[in-house]
Amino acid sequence: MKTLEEVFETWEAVIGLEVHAELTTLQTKMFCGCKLEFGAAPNTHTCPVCLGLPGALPVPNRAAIESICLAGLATNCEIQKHSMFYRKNYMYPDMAKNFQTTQGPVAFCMHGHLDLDVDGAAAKERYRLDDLKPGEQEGNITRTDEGYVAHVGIERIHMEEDAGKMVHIGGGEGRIAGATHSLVDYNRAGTPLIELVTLPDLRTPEEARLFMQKLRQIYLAIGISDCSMEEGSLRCDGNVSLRKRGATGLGTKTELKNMNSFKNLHDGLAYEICRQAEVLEEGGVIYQETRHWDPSAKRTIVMRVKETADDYRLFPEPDLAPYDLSDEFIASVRAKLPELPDQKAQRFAQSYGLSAYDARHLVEHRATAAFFEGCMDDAAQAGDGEKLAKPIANLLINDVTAYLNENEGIQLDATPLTPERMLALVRAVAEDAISNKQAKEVLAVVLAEDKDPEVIIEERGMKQVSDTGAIEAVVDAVLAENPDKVEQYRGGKTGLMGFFVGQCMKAMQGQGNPKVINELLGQKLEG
């Protein structure tokens, strides 16, 4: 099978996403008063409405409608004043009433978009990106210095109810294949669920991953869901087809169902793109079908032939009246919008002199953004916030993030690192008490041993010597001991500067200020 890069030389991938988010911050289900609670004992939060018993009538959850409108406003959607619910009919044990209540052609939220900043390694998947100069556009992307911005259209965000949960006993990895029997838990049935459907504007697996990550940041910021992919409250279906480069028509698509991590979404799409290319190049046919990504086997597996809208026999829900949202209602929802991640990143860049890249990565996680703001608030009182913003951002984006990734499950606010300790650490560097390299060592000890930076620096004798007189004596001694290398340096072998600095640091047991050492060496070697 060809690599993704090889496939993209001939084929263009067309990707669209369907992102499902449970409104987990609500108290009750969409059409009844049953409690929303993940992990409760099976079938303890059910009633005649969510079980579809005869004569039970649904009553819509107003808070859920506010939540979906918040999601729409946060993703640049038009809020539709007039919409209605439909019955989507299917026979499967996870929905006791044998139909799902969902929205029809017109959803609460229509015609939105998000702009993705794609840079670094993620940008390399885009075909021949280097052919564009910064500012140039091609299709839905605009080239930037670091990568590109992709404009991704959102067709709709509609409201529906989630199904129950099937538990397959005896099968491999909890799947129905090979199971001896299956159980069903209806606690989840009727949970308010919003589904965002993108236009087919995505072209690489990385773009799909970044879209999903950005959407999760937005949903967390507006507080409508816990967005736990592990618990299933945020999940994604990926639709992908291929077409020859230069073609405008669409190929037959396959759907990858229920991607439950960013990595699985990327890897599943990447595999499916390569698989489809192989089938097409061998003269085969791509069938419209639903497939499952198996992360252990690293391949997709056919689940079923894809249903069409006609198969579901959609018709208007007779037990729910059409919706007419007033201007006042929409304005009240808009007033609840908090600062969104893009707005926060822009504020960080403007207020603290950070690069757009640094600001964007600081807001990837709410805890990191809140920690950075805590540092800046404390630093503002001392009047040195702007000077310290960049080193704080560097430590958070690189070292702290690496620590959290290595210690999966630990949250930043649960570590021994506090804004006060971070400020003490970067101030020690700014005052030349320690070097940048030493700062990384001190940070590691703070996280491991729960000690203040000042204590660690003192205990380990790390404080740098910045006294010019003391350092000059060491520099003179090193140069006197190495006259041959001094001549070589002055003869043009300037790479020896590192040798001289190393000798000086060795003589001072690592406590000499490298900046002062470099300055004095430069003066004496050039003199």
Second form
Amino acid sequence: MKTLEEVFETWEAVIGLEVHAELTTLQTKMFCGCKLEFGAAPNTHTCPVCLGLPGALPVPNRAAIESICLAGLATNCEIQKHSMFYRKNYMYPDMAKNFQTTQGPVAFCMHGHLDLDVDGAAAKERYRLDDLKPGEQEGNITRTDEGYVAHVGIERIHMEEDAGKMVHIGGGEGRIAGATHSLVDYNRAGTPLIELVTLPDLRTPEEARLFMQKLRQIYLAIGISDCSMEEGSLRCDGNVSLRKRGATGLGTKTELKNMNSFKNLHDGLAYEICRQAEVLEEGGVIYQETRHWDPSAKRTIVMRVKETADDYRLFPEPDLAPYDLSDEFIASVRAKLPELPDQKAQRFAQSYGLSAYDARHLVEHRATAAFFEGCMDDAAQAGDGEKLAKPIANLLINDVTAYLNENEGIQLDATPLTPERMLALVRAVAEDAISNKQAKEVLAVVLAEDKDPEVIIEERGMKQVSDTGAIEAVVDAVLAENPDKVEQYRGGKTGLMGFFVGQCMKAMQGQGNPKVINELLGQKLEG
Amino acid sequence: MTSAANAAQLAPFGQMSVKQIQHGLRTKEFSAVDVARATLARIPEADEQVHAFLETTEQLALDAAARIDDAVAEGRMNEMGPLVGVPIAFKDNMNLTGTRTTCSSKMLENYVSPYTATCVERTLRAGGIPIGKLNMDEFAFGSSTETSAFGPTRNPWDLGRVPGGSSGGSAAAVAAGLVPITLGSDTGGSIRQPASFCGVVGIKPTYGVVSRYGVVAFGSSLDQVGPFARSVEDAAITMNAIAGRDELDCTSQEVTVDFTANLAEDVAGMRIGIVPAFMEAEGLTPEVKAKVEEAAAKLEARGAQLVEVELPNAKAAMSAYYVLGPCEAFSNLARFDSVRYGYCDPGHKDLGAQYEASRAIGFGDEARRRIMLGSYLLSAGVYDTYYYPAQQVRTLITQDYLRAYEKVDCILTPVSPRTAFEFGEIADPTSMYLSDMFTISINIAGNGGMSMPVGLGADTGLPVGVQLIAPAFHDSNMLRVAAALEVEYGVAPVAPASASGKAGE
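Could you give the coordinates for the form predicted together with the partner chain, as opposed to the form predicted alone above?
So here's everything in the complex, that chain up top.
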């Protein structure tokens, strides 16, 4: 199979996402008073309503309506004052009534969008991005210095209820194939669920990943869901089709399921794009079908072929009156909107002199952003906040984020790193007591051994040598040991500077002040 | 206190009025346990031919009665509520914990309710004594109670005839004097038509007046619960007990009116609407037409003003009803899938086959007919042709009534075009549907309607009811008119055969 990059030479991918979020922060279910609780013993949070017993009637959860309106406002949607619930009829045991209560053509939230900042490695997936100059637009993207901004349309966000959970017994990995029987847990049945549907505006798996990441940040910021992809409170299906570069029509799409992590979302879409390209290039046909991403086998497999469109016999839910949301209600929800990640990033950039890039990455995790603000509040008292903002941001974005990623699931506020320790660390660098490289080492030890940076620096005898005389001796020795490279450097191969700095640092066991080393090397090589 | 043996010798409590029973309790002429025991004791024989009851609830009745007797002994009888000591029975689509709620379907033959419907709960909280569950057309699909999977109910006035339906058991139980009060449900006429056939008072309140929570749904936007009684007062007392907002049914409304308050006001000064097109409708029998005209004349004589009103879109009600009703029924009955409860045909290897076989066997013909009809009407490409116009018709009919009520306080029409028919007499479903020609538009519009007995038809000698239709949420208007008619015609009698104790002969 071709690589994604190769495929994109010929093909353009058209991707749309359907994102389900369970409103896990609510106390009760969508249409009854049963408690929402993940992991409770099966069928302990049920009642006649969520079991669909004969005669039971739904009563809508007002807080859920507030939550979906919050989601809509946070994603630039228009809140529809007039909308209603519909019944989507299909028979399956996970839905006790054999219809799902959902919304019809008009959802509570319509016509929104999110702007994605795509940069770094993520931007490289975009086909021939370098043809655009910063500020230039093409389709829904605008080129920036570091990458591009993608404007992704949101068709709608509608309110519905989740189904129960089926567990198939006797088959492999809980699958229905080969199962001897199935169990249903209705604790999840009736959980308030919002489904966001994007327009087919995404063109790369990275854009899809970034969309999900950004949406997750927003949902977490407005507090409507715990957004756990592993536990399934945030779920994403991807619709993907290919068309020849330059074509405007749409190819046949497949629907991809089981992408329960950002990585799986990216890798599943990437695989599916390459698979479709291979099929098409071999003269084959793409069938409209639902496919399952198998992360261990790294491939997608067919779950269900849709020969005809499902007929869900949608009609207005007669047990629930249509909604007429008042201006006052919408205003009251708007008043509850907290600072959103984009706004926070903007504030960070302005208040602390950070780059847009740094600010954006700082707000990716709420705990990280809060930690950063904690540092800045403390530093404000000492008056060195502005000076320390950038180094703190760097450590948080790179080292701390890497640490958190390696220790999956851990939150920054659950680590031994505190704002006080972070400040002590970056102040040590600012005072030239240790080098940046040493700071990274100390940080690792703080996280691993729960000690103060001062103690670690002391214990390990770390210090930074800034003494010009001592460094000059090392610089001279390094240059003397590498006459050929000196020759090449002077001949124009200035990239060798890094090599020389590295050699000096190595000779000084990492304790040399890189600024001084650079200066001296520069003088001597240029002179 | 009287012994149970003696209690059975007393006049049948089912033939008494609410006030008579409560007087007896207050004066300690008999106890509530006497009432419960005697009422239950009479059913096996008195109901043997009528077959109104599907189940009797001895233990629940005796427990409730014992609580009432305690209250009476402690001088708290007045705190017990408006139905204290009154035997009451429920259509079998109403959940009552521990009873079977079968909807007269094989599908739910062994389904035991794990919870209680709000309307049932309210009658019990009002001091009612639960006697049992009553036969009906399967899932309320029908106008004769012939579609019950457990055999039909017979009309106490003529055992060779149907009691009407779908709340046939509820109407027959009251007409036979088995209980003074029953509850039924009405989606297109299912309270009013059997009330008319059995010669008792039957009220379909305005949609939203009585909670639907716990009543197995047929057409959710059309269904409404209401009482059967022999007197207007007993029906009004029951309305007081069951009406009002229920947090569990978000279509229910706040109701503060006392339905007994204006029963003595008579009709002087009231404007009563007559719909000429209804009076000339094809199929309306002369004896029923004569009774409606007679009732109108009596009301006029008592000082009411008769005003002709038009309901130009009412003729489309039947068509709209047979779109909306089956669509909602299709979806409401989808839950009966054999998986967790209900009839399950054994031995199938996959879910689809189990669904199909269980539903094919579990549902009767009429239920299957409506499910298939609804499934078709909601399907892609068909929906826009039928469902949407039906909703438009609904709006038009609602507007018709609103316009009519600018001129009148209550409308007087026939209930059913004819008196009770014989078993098997109407075999064609669409002819059967015509039984509801005068009642359906009220469910479509949502306002209240009732059947008021006005004596016996000149040709058949069978009970005839007239329909009184009130503006939405002004149900007491029709009760006021009904009370005036009751003065003219007398309180509805227990069916003669039952009254003389000859029901079984």
